[in-house]
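Take a look at this single chain in structure tokens; it is the form predicted alone.
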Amino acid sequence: MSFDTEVGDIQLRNPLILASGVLGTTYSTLQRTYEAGLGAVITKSIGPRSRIGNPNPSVFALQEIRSVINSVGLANPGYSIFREDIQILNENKIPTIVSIFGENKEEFLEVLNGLKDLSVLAFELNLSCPNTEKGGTQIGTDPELVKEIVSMLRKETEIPLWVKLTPNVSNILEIADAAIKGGSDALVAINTLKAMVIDIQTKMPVLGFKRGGLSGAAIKPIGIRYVYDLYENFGDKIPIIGVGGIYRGEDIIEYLLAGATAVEIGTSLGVAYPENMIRFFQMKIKKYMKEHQFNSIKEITGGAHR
């Protein structure tokens, strides 16, 4: 029974990847989660310059639905400073995907060119963050702009490009098709959903930025639906990585059956002991594979379509 998986030309020791934005702010937290048993890690989204992000409170737990609403606002040190963390990860042989963002195509290009000499597995293009005044969500909802950015970056590097898709669109397949035509090597679905919580006592939104993005268990059925649709339409062309709402081993299996070749795990690792959660996930997947006589992750992928 093999736990290895492939995302395009990338070989991973297992299909579990740390999602961007949760524990990926420093090399030490990234290394910690990988050593706990993940197949790879993804950094926090890195932009062209240092960014403070949105005012606090920027994170609010919705415990009743095992979810989180956040408006961190892409706070990051900028690529020129974060290079040092990536270099340390390189030295320690941690398989690293770097999430990058920009408010326009020129900024995406600047960040890519500033980091492409490093040893990274892939660049994940955050075209779809809903928590900023401009950029992100506008880019990720415009198929022509998505195609243009991916195509431009494709010409600059042979390092794989993963495109993270927003669920905040009327037709995700149109955006996915544009990413594929631009030269994307994998599709990641989904990013957070636009959301808001209002405190009925203060009569004000609970977040400093007022609006935010919803992650956690509440969005899993939406993520499953999008991965299923993407696999149905593009599964023969490009690998799909599922993300959103993974709290149980069964959730991972569900994403694989929908068509994912790997999954990204975020919120659940940020609210519990990641080492315990990762061991738990692995145990559940291996138990399922044994019970259903699967010899590899590849045999599970897309099973709901057969």
Second form
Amino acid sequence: MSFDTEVGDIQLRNPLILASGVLGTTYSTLQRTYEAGLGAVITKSIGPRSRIGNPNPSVFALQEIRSVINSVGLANPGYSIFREDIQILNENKIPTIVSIFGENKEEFLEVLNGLKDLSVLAFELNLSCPNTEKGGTQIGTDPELVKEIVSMLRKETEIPLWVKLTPNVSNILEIADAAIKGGSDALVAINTLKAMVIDIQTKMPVLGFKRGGLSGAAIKPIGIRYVYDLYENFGDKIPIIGVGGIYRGEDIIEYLLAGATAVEIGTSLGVAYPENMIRFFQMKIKKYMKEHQFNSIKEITGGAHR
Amino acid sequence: MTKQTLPNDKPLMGKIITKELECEDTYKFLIELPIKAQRALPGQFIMLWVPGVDEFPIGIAGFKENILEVGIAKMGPGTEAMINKQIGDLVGVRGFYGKPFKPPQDVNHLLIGGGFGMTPLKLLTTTLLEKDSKQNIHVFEGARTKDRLMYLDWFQDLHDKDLITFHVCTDDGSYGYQGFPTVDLENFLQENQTPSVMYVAGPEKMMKAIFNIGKKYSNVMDMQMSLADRYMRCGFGACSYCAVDPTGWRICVDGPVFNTEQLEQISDFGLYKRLESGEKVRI
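Previous: the form predicted alone; requested now: the form predicted in complex with the partner chain:
All chains and molecules follow, beginning with the one already shown.
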């Protein structure tokens, strides 16, 4: 039995990847999470210049639905400063995927060119952050723009490009198709769902930015549905990476069965101790593979499409 | 129903029931929460939401049933807005977060603080005094002037009742001896060879200096220091804006209180912190 995973040409020791936005602000949390047993890690989304993000509260838990709402708003130090963290990850041989964003084509290009000389497993294009005024979701909901950006970046590097899709669209297949036509090497689904919390005592939105994005257990069935749909339509063309609400090993299996080649895990690793969670995930996957006589992760992928 | 601790959830709205000037620019607030919890542990913190303005981490000075005590000094727009709140106003509380101070048995407890660092040390003092056996408690506090000594009357009263020994000093000599808390601290460590544990909270540069002093004395069994004075967004481990290098420990869940062995491993300690963007800068 093996956990070995291939996402296109990328070899991973297992299909568990740290999702962008959680534990990804510094090389040391990324390294810690990888060493706890992940296949790879993805950095916090990095843009062209330093951003302080949105005012607090910008992240809090919603206990009843085991979820987290956030409006961090792409706070990041900018690629020229974050390079140093990636360099340390390179030196320590941590398989690192860098999430990048821009408000327009030019900014995406600037960030990619500013980092492409480093040892990066893949660039994940964050076309789908709901927490900014411009860019992010706005780009990720326009198929023409998605195609244009992906194909432009495609010409600049041999490093695989993964496109992270937003669920906040009426037709995700249209966007996925545009990403594939632009030359994307994998599709990642899903980013957070648009969400909001209002305090009924003070009658005020709680998030400093008022609106935010929901992650955690509540969004898992939505992620499963999107991965299932994407696999049905594009499963023979491109690997799909499932993300959204993984809290238990069973959730990982579910994503694989829906059609995921690998999964990204964020919220649950951040809320708990990543070391414990990853151990539980691995134990559960092993047990499932044994019970259902799977020898490889690849055999599980798409198993629900019969 | 009395819960073990508060749930990690959206802000729990509490009502301000007391507001008093504690010392210069610093107010004591009592906040009544709608849920009872067993206890808050010394060194733990809350995320305090001032609706419509900001949310920030703040140490817990006291907690009983559902009444929370915090001390707020003017540090920025968020704390200023809190200071402008009145009795009856609602504020949001998330927590209790973080790992607490862990006082062992049969040692001299040396509590050393400056500024709002006195907040968790007040709760630690309360907790130590609740123990069945009498504890040997020494509190070392320093400030620029008498007006800036936090909880001066509270600690002085405990000293006068012979429950603690209060070593108090000011830069200008307006109260206590003139100088720094480290003077009395070192005197104590030189004169008392019995095992001591130091608990420190305050500005990180000050803590680093105290850490270096503590290392010189073999009778110091452990130093527990609270690194809570850092930028935080979530408070429960997800965002990692408070993480320290090279260990990847998150101040909010792996800390804020770290022991000697851990502090030795944190190369950022006393030297670097992160801004809201995640950029690392010198303290």
